[in-house]
Amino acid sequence: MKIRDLFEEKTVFSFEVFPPKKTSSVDVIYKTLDELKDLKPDFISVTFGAGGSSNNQFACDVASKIKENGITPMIHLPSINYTKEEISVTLDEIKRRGIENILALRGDKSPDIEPKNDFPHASDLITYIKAHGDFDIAGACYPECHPDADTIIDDIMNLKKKVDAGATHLISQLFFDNDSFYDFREKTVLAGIDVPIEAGIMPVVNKSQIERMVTTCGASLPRKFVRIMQKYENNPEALRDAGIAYAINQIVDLIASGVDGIHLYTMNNAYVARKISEAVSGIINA
């Protein structure tokens, strides 16, 4: 199934996996898709590797696991360190096994990997992707601006690029302050973009991790946020109860709001996914 007719039915609840380390089993995260089944997600997308044939396999593999598990799934595919060649041959494998969905990522740059030129921005993978076979192509979208764009009107100008070269919908980047949200879907209406928005939601189950992704993407933390993690710190299992009691208030207002979708980082957590999946299954689409 394509996700973007899911979006013309209902208000959309997704989550989001990544394949383990080279070092774990992959029956982790099997054991993860087994249990996050059971919740009913409109879909699952799985992250792919930096770089390397057997990164893009293993993402393949749980991609192909989702979609064994009766859930459809969607692969990311990340460009700046592929060519051209190396994207078809990716494609190709994509359309064998099935999957139909394909989030398009210009990706991070990695200080360990030289990045090609073939595709400087996702609009120029989105167009790729396009000529390259009947998929269903979402695209991300940064609520507190991309960190490599200059102003958030450049990076919305870049986004409205993605979508005219055939993005269907959007995921954003994770976020801890609605009103940031609801002030870039504004602008996105503005700009013309209008295609479905699903809101990036990610619970906090450690302080560590939270300020590595705020690092990478941008997000900032609002003052409730941090009073949160400055009491629970020291109590792994406060913060956590915190961080997802925080996740539900972000999504009850969210839809309260509008919202097209939620997109939830579980970050492999079944247990964190099925408590926020219980808190908000009674008013998602009510």
Ligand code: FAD
Second form
Amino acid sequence: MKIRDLFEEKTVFSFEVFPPKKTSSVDVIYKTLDELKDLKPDFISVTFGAGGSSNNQFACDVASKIKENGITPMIHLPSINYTKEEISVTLDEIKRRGIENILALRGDKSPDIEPKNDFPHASDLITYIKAHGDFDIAGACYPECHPDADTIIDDIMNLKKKVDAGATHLISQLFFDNDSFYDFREKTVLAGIDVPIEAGIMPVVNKSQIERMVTTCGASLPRKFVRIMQKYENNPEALRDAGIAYAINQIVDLIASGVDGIHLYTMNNAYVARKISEAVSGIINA
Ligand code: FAD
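Moving from the form predicted alone to the form predicted together with the named molecule:
Below: every chain and molecule of the assembly, starting with the one above.
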């Protein structure tokens, strides 16, 4: 199943998971996938390491397991630290496993790895994948601007290059302020970007996530979000419930505003994904 076709039928609701570390067993994520399967998402995407210590064999195994479970998988593919030959081997493996959907990414630059020069931008990877097989290709987008871009206008003009290269839909970076997404969406329309854009939603349900959000994520934190996090940061259950409620609120507003799809960063937490799915299932395609 090619994911691009889904957008013609409905508001897409998808999940993202990450593969286990090299040292851990795949059994834990397989159990999570069994639980996520029951929630019937339109697809599940699997993150993929940009190089170094990551275990990308597990990413392919997890994508295959999603397919075995009867759900459409999408595999992420960051390219900055790989040569054309290495990406070609990975594409052959993806094809061999019958996986049709790829999120084509540049990947983050790492101070410890000298980047290879074959794919300076995701658009270069998209062109390469298109020549390599019949894949449906998505790209990433940044409602609050990618940190390497000087302005949001530059970033959106670069995003247009990704779409012109062949990305059939886009998945957004997480955000907590829906207005930033609506402003971005308007700018993409003005730039002539006419492919569906899924909104990336991250439920913040524990303290370590809050710390990461504040220090590294770059998303603006609305006052009501900060108030909730401050109030409940030392009460794990209340924080979890408040984080779920905040995400549900965001999703309801996005659906009411005609969003093309919701991509839930599950952080491999099936409980949280279930609570959110149950809360929005009646309205997502009402
Ligand atoms: P690009 O589209 O190449 O953009 C990067 C920068 O280059 C931007 O500033 C852009 O404006 C500029 N640019 C783009 N094209 C051009 C051009 N043709 N000419 C000049 N400038 C250009 N990382 C992982 O390692 N693994 C993952 O699994 C993963 N999953 C992700 C999933 C989502 C939904 C998102 C939003 C991000 C994910 N990332 C992942 C992170 C991503 O790899 C980083 O954000 C990375 O820094 C940028 O990747 P990109 O594909 O958006 O890059």
